[in-house]
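Single chain ahead, written as structure tokens, the form predicted on its own.
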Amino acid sequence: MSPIIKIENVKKFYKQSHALNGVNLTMNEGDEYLIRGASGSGKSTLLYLLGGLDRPTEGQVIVNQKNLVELSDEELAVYRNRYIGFVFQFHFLLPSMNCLNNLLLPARLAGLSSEETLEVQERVLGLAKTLGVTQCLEKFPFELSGGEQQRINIIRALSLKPKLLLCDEPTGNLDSENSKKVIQLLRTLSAEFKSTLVVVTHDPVIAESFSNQILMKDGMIVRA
């Protein structure tokens, strides 16, 4: 496997605290990824700068051959739609549309083509289908449990086949059997779009399904 993600010396600085202190790490292409540490330990900050959210004080990002540090604004707002799925432990979809409007929103901003509109449509509804939420895609998020806000922002993640699928506490605000459901979701569905798989936690029992774990300390990685 060839790497997507080469991270080297990256620093983050908030005024006086420092988020990062010089973290330094390589990950491959299609892999699945766990980064783990204590609140405050710098991995949710990691997670925002590998999905172009923030910038590094110092040091080098890049993913997929881009230099994250190098792109303007506008560029990074395109890496972020067209590369990157993220998965937050709230939803964040849009009150105002329903769910199926949510789900080809990333579409609609990409300025796809009617073809590949279309394609992303039938990639969304099969999805649906398969996570068993087909019949909350014309309801708005607000009349939907937990559990299903979550499997259609994974579809919404998902809908444009991201290379890098970055989760930060996706399970966080879900009962045990859900998170195991959702962790199960994330890592089928990662692989059948081969998308690199990074997912930020501190649940103990989702670690442990890991074999690629990153341990943070103090803004520092101390084992990967």
Contents of the next structure:
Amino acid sequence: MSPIIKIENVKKFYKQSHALNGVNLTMNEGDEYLIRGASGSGKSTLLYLLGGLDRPTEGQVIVNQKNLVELSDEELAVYRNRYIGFVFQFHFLLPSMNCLNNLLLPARLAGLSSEETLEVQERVLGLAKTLGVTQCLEKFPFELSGGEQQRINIIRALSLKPKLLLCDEPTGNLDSENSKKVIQLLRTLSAEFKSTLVVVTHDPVIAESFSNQILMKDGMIVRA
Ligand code: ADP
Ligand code: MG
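Please supply the corresponding structure for the form predicted together with ligand ADP (the preceding block corresponds to the form predicted on its own).
Then the entire complex follows, led off by the chain already shown.
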């Protein structure tokens, strides 16, 4: 396996805190990784830097041989759209669009050809069927339960077959049975799309099942 991610001596400082304090990390293409650590240990910050949502104060973030530090804001936006799928605890579905339009938004932003758009449409409809949310597609996000919204969110994150699927406490507001289902789904789908999966969770049962575990403390990786 070749490394898809290389993080070198990454630091992220805010006025009041050192969120990341010299992180070095390699991740292999197609593998799955779990990040654990107490609240405030820097897990989300690390995910945001990987996803190009923020920039490090120091150090290099190299994804798929691109050094994110050297990209312009416009290039970072393209990177996020084409390479990254995000799943957060709280859903960022747009309230003014029905779920199908929410799901097709990344494809529209990517400016795909009509043939590629059709392919995405078929993938999204297929996933909706697999995840049991076909009946939600014409509805608006507020008409859905938390679990349904999270499944729509997952489908949107996967719609463009991202190289990297970043999940920040994706089961934070679900009960344990639904949490297990969601994690299983993320693993199955990322394996199918050959995406590298990175999950942040507090749930010890979920954590146990991952072979690659990264433990963070005070902005550093204490075990990888
Ligand atoms: P975790 O996800 O592990 O709970 P975070 O990465 O969210 O940790 O935060 C790490 C540290 O950085 C915390 O002390 C947090 O308060 C601080 N932090 C995170 N984001 C910001 C921000 N936007 N402004 C100031 N401090 C921040
Ligand atoms: Mg966090």
